[in-house]
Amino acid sequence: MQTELSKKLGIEYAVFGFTPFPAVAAAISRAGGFGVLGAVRYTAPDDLKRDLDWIEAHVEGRPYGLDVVMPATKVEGVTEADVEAMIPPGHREFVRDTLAKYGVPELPEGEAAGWRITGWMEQVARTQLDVAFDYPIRLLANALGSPPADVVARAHERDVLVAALAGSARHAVKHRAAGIDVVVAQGYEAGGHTGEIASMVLTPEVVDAVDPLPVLAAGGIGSGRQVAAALALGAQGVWLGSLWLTTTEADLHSPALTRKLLAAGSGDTVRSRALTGKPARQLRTEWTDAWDDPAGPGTLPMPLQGLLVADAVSRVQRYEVDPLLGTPVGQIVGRMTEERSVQAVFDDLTRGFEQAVDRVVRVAGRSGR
C-alpha cells in the first residue's frame, strides 16, 4: 500500500487519518499511516501546544500533520461577540424551545460550553499555526479549501506540504492554482462538510484535473477493498475520518454516542446544516430533523449556526439525551460495528487490501492480460 506520496512522507501505508483525538492521531502514525490532528476545537493556544507535546511524546518519531479550518480570504477585526450579535432572537428561542421539549438540563454553574466553532476566525486559526509551526509537522490540511497565500508560503518555507479538501474537480483546479501540494477529493458519502458528488465519480475526475498533483480519496472508505478501489481510481492514498470514532483510543466522552454509532447503518446519516450552517453529514437525530423541518426557522449561515448551537450541543452531549445525540460521521458508519484499537483497524485494512489486489490479479490472469 505504498505510493509516491507515502514514500515522500516516509510512511508504510498510504492511509491518512483525520481525528480530533491526539491519542488516535499518534496511534495512526505508529501503525504506519499518517495521523492528522483536527485543530478547529482549539481556541486556546496552550491547549493545542499541550496536545502536540503529547503527540510528540507518543508518536515514536513518526510523521504527523494538522488540519485547520481557515478561509482563503482574510477576515480581520471581527470578534466572536460581533458574530454572536448577528444571531436573530427567534433562532435562540427555537433552540430554547427544542431543548425544553426534550427536558435537557442547563450546564452546571461555572461550566462553559465545550467546542465552539471559532477556529474559522482569522486570529484563532493563525494562533493555531503559530503553535503548530514550532513542531515538526509534515502536512497542513485545510478543511475550507486553499488557505491564504501567505500561509501556503509559510508552510513551504518549513518544508510542510499543504493539502486542501475539494468536493469537485473545479475546486481542485483552484487549489492547484493556489500552490496546494495535495488535494483531498471528498465524496458525498464522507462525514462532516461534504459536497454532492460521490467518491467513485469524484476521485478520477479530480485525479485527471490536477495531474500530476497527488490526490487522496475520502468518503465511503472503511475497508481494504475500498482502499484498493481508491488507488485503482488514481488516488495516491486515502483520507479516513469517521472510521476512528469507535476505536478504543478515541475519547468521545459518551458511551451512549458510541453505542449509537455502533448500531447505526449506512442509511442513518443525513447531510444537514444543523451543526455548522454548511451541509455536513452526521447521524440523523431528532435535532437534525427539527432544523431541517420546513416549519422551523431554518439554519443560519456559517459560522452563526455553529455559535448558536454550541451551548445546546454541549448540553445534549453532557446529559446524553439520546434522541438529540449525534456527531458528524460518514455513511461508512454501517461498517463500524465494534470497538477496536487503531492497530486492529490497520490490520483489517491491510489484510483486505492484499486480498483485493490478489483477486484483481487472478481476474486479470484469467482474462489473459
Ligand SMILES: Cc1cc2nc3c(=O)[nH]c(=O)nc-3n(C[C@H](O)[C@H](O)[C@H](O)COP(=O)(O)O)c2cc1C
Given for the second form:
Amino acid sequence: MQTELSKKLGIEYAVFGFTPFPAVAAAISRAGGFGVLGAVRYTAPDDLKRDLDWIEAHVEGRPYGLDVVMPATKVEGVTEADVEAMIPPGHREFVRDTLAKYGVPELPEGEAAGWRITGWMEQVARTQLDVAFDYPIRLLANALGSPPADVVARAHERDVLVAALAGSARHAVKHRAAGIDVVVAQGYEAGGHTGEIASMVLTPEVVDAVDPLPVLAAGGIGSGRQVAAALALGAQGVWLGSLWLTTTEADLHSPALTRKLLAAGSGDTVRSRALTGKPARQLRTEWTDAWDDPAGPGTLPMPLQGLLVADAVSRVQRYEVDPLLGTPVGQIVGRMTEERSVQAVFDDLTRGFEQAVDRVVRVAGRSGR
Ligand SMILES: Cc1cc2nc3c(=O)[nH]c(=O)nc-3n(C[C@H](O)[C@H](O)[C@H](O)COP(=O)(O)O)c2cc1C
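Alternate state requested, the form predicted together with this ligand (shown: the form predicted alone):
Whole complex next, starting from this chain.
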C-alpha cells in the first residue's frame, strides 16, 4: 500500500491516524502507518512536551505528526475570561438545569475540567507549535481552515509538510492557494467537525480540484475494502480517526464510554453543534438531544459553546453519566465491535486491502479486460 506520499514520508502503508492519545500515535507509526497526535487539549506547553518526549521514546525512529486547531475565523486579542463573559446567563442556566435533571455531581474540589477548548484559540495553538517545532515532526495538520501564512512558512523551513482538512472542493482549493502540501478530504460520515458532503462524492471532487496535490481520504474508513475504495477514488492514502478510539492503546478513561462505542450502530451518531458550536459528528446522547431540541436555548457559536459546556462534559465523563456520555465519533462506529490493538487493526486493514484489490482485479478480468 505505497503511494507517492507514503514514499515521501518513508512509511510502509499510506494509513494516517489522527488520535488524541500519544500511545496510539506511536503504535500507528510503529505499525508502518503515520501517527498524528491531536494537540487541541494541550493548553499547557509542558504537557505537550511530556507527551512528545514519550512519543519520541516509543516511536522507534518512525515518522509522526501533529494536528492543531486554528479556526479560519479568529478571535483576536481576546482572553478566555473575555469569552466567558459573552455567554448569556440563560445558557448557563440551561446547562445547570440539564445536569441537575440527571443528578450529575460537581467535580471534586481542586479538580479542573479536563476537557478545555482553549486549544481552539489561535494564541494557544501557537504555543503548541512553539513546542512541536523543537521535535522532528514530519507533518503539521490543521483542522478548521488553512493555517496562517507564517505558520506554513515556519513548517516549510523545517521540512515539515503541512496538511489541512477540507469538507468541500472549495475549501480544498483555498488550502492549495495557502501553500498547503496535503489535503485531507473529510466526508460527512467522519467523527469530529464535518461538512455536508459524503466521502464517496467528496474524495474524487477534491482530488480533481487540487491535482496534483496529494489528497488523503477521511470519513467512514474502517476496513481494507474502504481503503481500497479511497485509493480507487484517487486518494494517496487514508486518514482515520474513529477506529482508534476502541484500540487497547487508547485511554478514554471511561469503561462505560468504551462499552457505548462498542455497542453503537452506524445510525447512532449525530452531527451536532452541542460540543463546540460548529457541527461535529458524535455519539447521539440525551445531551445532544437536549441541545438540538427546538424548545431549548440553542447552541452558541464557537468558541462560546465549548467554554460553556467544558465543565459539564468533564463532569459527565468523570461520573460516567450514561445517558449523557458521548464523544466525537463517526458512522464507522457501527463496525467498531471489539477492542483490538493498533497492530491488530493494521493487520486487518492491510489484509482486507489486498483481498479487495484481488477481488477487483478478478472482476475486471472476468469482464474481458
Ligand atoms: C474523537 C475525535 C476527535 C477529533 N478531533 C480532531 C481534531 O482535534 N483535529 C482534527 O483535525 N480532526 C479531529 N477529528 C477528525 C479526524 O481527524 C478525522 O478526520 C476523522 O476522524 C476521520 O473520519 P472517521 O472518524 O470516520 O475515521 C477527530 C475525530 C475524532 C473521532
